[in-house]
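We begin with a single chain expressed as structure tokens, specifically the form predicted alone.
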Amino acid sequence: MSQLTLRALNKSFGTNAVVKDFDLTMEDGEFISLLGPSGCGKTTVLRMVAGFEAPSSGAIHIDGNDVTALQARQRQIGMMFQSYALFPNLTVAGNVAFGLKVARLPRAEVDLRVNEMLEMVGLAGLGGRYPYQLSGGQQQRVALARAIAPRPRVLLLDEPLSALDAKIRVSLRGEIRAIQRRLGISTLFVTHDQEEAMAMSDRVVVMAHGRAEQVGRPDQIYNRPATRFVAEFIGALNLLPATVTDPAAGQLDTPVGPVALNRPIARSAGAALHLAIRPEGLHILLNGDVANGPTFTGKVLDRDFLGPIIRLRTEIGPGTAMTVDCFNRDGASLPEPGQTIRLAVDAAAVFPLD
């Protein structure tokens, strides 16, 4: 049984529609990222999931039941937020235990439960704190804590690493994911990062303008993108324009010249589109290399050393520029600006985006 399903859901707040015709269905145990631009709706979504919302039409169901007209309390919701949220009054332990407390669970059973919790956060001996006491990395542990002791039946993660450093996010991201499929809990998490997302998820949905653009593996919606604005605001992108020539051989042209993809095109002569290709799809041509694919020949403009990634600008036409990605090894010589270079990309690389 699927464990979250959302039909047509839409949101409207006066004449601003935020949310239409949203769908999605998660399966138990299952962790999807709502990925998206600032405005997109897909902080609406989470908070219709949890019932801080209500949905101007569509159903929300979880484990079959229809829970739409359920308040937030009655839906068995685990909800961690990008603020924290803890309680400053209350220890660490004391945060954890509310929501036990609230559901009147034994005093014994508040106990272990909390103490196991803390023990899976990695906060075990902490629970004499205040949250004022703690990094803000252990008081988003606190909140991941609180949220799963109650075990719930969805976990909703609100963009709960936007407030942490770059070094922690990438730990606690980890652990995060770790103590989800541990636990088996459905999860929906709700990002504007890519590479969480990505590295995160068993399915990101990409919405833009209230709605799902996309829904997919990381690795479908990066490397075969359905729409120009998923292919964009996912990672580096070479956008080529082009006109089909000879759709059942692949045939194109651009303008720095024919382009092959050796495959048939589903578009029909004359059309227009654009040839989509990523950084690291291009490489270098060196003297008696032989291509897989289209190749270019192009001036590099600029050079800009991005850790392992050394990324280069080059000029394949006039106003026409082409972005590659090359690993940065010790002792690579790579070319400087200004030189002359041949680029080769496999026709399989290349993906067709009207």
Contents of the next structure:
Amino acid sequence: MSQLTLRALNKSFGTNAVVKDFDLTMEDGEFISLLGPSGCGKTTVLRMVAGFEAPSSGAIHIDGNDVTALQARQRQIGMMFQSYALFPNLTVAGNVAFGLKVARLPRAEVDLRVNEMLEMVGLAGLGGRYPYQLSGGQQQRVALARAIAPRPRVLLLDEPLSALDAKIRVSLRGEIRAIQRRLGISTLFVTHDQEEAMAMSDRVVVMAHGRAEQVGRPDQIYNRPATRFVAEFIGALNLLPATVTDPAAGQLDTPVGPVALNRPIARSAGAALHLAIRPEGLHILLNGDVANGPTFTGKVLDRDFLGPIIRLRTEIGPGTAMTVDCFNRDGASLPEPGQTIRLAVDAAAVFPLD
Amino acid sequence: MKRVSLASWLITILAGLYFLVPLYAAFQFSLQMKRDTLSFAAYASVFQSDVFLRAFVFSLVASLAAIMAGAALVVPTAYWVRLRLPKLRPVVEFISLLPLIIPSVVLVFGHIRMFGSSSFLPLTTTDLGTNLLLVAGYVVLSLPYMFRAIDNGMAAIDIGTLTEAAESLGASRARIILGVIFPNIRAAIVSGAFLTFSICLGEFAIASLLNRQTFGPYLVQLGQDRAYEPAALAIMSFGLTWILMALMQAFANRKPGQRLLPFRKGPTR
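Shown: the form predicted alone; wanted: the form predicted together with the partner chain:
Below, the chain from earlier opens the complete complex, with every other chain and molecule after it.
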């Protein structure tokens, strides 16, 4: 429906700069997550888009119109809050109708739209209930219906799933995404939950200390993190200190022996860096298996059963730990703690980081 | 279960007697207007008095005006202070408590000096002006109760987020206050209103010095002139206060959509 552009946004509270030079262009109908630890400025960005905070500098455009100076109520945005924020004195239908009545839609049209919205969020027939008579998940559905009823140009979601329990969280995020796709409404979603961000988004903005560290599709963010912060924040990660010995051939030296990546590295010889390896980029070599890449030998320290996968913590050298994920296959023999195993690395899955 | 000791029972009973015995004595006395028989003659006599009815109705109207003016003043103020000026809250709270510290005699003399016949705004020279001063005085007297009740009511709901939710839906400030804040703190406003009402009903100093014929001065006058009627009036005032307290409870505990009385079904839409 709409394009949202944030240009060089800055926000300071006193001397404390919480958002620094934040740029983002959101395409029509795109779902973008702002992901980061608490205090990274993601909520402040969202609140500036909503109009609840004024940026210290920079500009916000919706569909090419500068809305930076507009009040929240003039921006035609829809918003969902972590605490639902339903009006306790109004029924479900009254809540959904609120924005429509403010916009002075004719009564018949209000009723029609309210029913349509409640049907969409799966609450048809509950229009006469009051918020206190609903479960958390139902309340948040009402909040979604209320936010999208006036057909906002941009939908803003401020951690709407954080207050719900795990199962409802997963099902509701699927529904929010499905409705967002169906309506084609541009959506900005703030979360500290990387799984949520990965599962729901077209693109993810990973934020740290008020800046966008990386903007990209979930697979790009996960497979090719641009910075060490992103790599460490998203998923589990092994970091192996290394020194480049031959940049052209991709040869490096590590505390546990030389490693060959067999592709050029954009560093000079002697440069110190870290090799980043995801736990699923390693696999256990059984007796007789031949590796076509770097290998390590390590001792299993402990073993976590996580359901579909089993996570092993190993020590591949003095003080050098390496976490390995393997699939849980019924009947497969698993290494016991204390056992020595050989690990093979897929060289393509190893990426250098500072 | 905790064992309730004999001592605490004793204290409760003594405290109950301390409260109930004079009340009962007054009630008993109020029934003795006719010699050798118990009757409600004193009550009938009170209600037959035109002066009583006029004073009571005048007090009623003045208190209602004070309640409305007070709510119109306090709700937006408390809202704005909570939302935008939280640092000022202790100051506003202190100001709201001033009527408890400064005697109302001081207030009414201030009124008379400020708005007397030789002032730039001689309100005391007309009936309407004096009535306005009376209501203004009542508003000031009720501030400690009104502000506290409404401020507590706002603490109970997340007015910040509700305001933002309404703003994101396009609502103006006035619409937010009237359509979102007011209805959600209605119970608080009502309890503030009942407290205001009972204060205004018994108020003497302001009404007397402004020469308004309200319930308070009437009660005092009656106490000087008659024997049995004041006791009857006191009992009735007690009854009225208790009814107000019960209403306050009913309003405070009511959930949205519930009727005050159970025999009517709530709305289904």
